[in-house]
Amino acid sequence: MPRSGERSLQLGLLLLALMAVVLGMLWWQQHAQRARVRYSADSLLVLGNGFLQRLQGLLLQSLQSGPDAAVRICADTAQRFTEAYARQYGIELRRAALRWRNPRNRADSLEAYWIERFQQWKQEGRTLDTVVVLRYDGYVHVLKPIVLGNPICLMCHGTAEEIPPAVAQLLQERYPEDRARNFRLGDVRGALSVRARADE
């Protein structure tokens, strides 16, 4: 190979290396600055509920094209948007359940002690309306109950007569562990948990 060429490689291969350098200054930037940021409760609960009206809208606007549709945005869109959601804002955001449909909202010891509350204050007859707030080792920890309050989530929460045919096939299919079903409007879903470290 020409000297030429040895040198064309060498200044490519430099050029390669600082930028895969400045990439991962960048990277390490903008994660430090998110490790960095930190919310109040209040805050929490407001980019919380922005999130499930955000993603109730996704899945109203996929029931324009059948509840399949919306099956198929739970499945492969919903928990890339609560990704993408957390990781903007830099915090922990999930929707647990007790009865899961996906196995990445199974409720951790916390949130199924909270969720079980959640439906014993139902039961007694109190209002769902409300909001925990925990603080520990430095962080501020959220969680609301989710109730099921629209009879179109019937379509796929319901009973075994509420749920179409293909709709129930297509459940089948993608979540064969799915415990997700026999719901009546009013219950507790799961609840909305949000973390992240604390302002104070």
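Because the structure is predicted, anything quoted here is derived from the model rather than measured. Rigid core (definition): largest C-alpha set, two forms, superposition within 1.5 Å. Numbering follows the first chain given and starts at 1. Compared with the form predicted together with heme C:
With a cut-off of 2 Å and the rigid core superposed, Pro176 has a Cα displacement that falls short of the cut-off between these two forms. The Cα position of Gly12 differs by 2 Å or more between these two forms after fitting on the rigid core.
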Given for the second form:
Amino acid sequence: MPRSGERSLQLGLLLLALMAVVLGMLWWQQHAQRARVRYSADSLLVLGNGFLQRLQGLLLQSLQSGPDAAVRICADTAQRFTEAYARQYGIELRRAALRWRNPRNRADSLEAYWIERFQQWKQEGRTLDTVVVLRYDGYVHVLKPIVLGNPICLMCHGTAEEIPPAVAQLLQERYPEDRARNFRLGDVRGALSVRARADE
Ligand code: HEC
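Alternative state: the form predicted together with heme C, after the form predicted alone:
So here's everything in the complex, that chain up top.
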């Protein structure tokens, strides 16, 4: 009896070890594949636009449960969704801002340079349907303005009069350092910033 118990334990351990090896190989294969994915500027832009659309879809959907519920959902989901989307396609992806709500979205110096350009262009009355494509060190980097183009944005990014009290309170709790208020319709809110290994 103890003999056969020992044997099934050994068998169990062997199976576990085998499973670990198979899982490890699958992970490695996926990882290696991701590192090899290369993109053109056009395909990066398509992915970036798709991301913004899906994020906005999530926002609109969550707003059906009311603005304060939407803040909660947005706070829990935005970062996770961004990370999952980037991982899925093997790209780097951000919504960068000078006046950020989540400090993780703070623009780096290159992004800040372009957001300032976008703001300047807006002041000069130029249209903001521009896309900036940069190439360096084997990477292609696509940036485009995110414009605050819909009045619903003001409910969470507008003035104290435009933000409902329940929303203001939640924002205060979740984002004590929030700088993303007092925007106006048509303002440059930030930039979409997508980067990946270049295909050429
Ligand atoms: C229900 C409230 C709500 C509405 C409506 C809303 N936002 Fe936001 N927004 C948030 C929250 C919360 C964050 C922080 C998300 C995070 O933690 O990454 C955020 C972050 C952002 C960011 C990322 C940069 C930063 O400051 O952290 C951008 C860009 C942005 N919003 C643009 C918009 C635009 C454009 C609209 C209108 C289409 C909009 N938002 C509508 C709540 C809202």
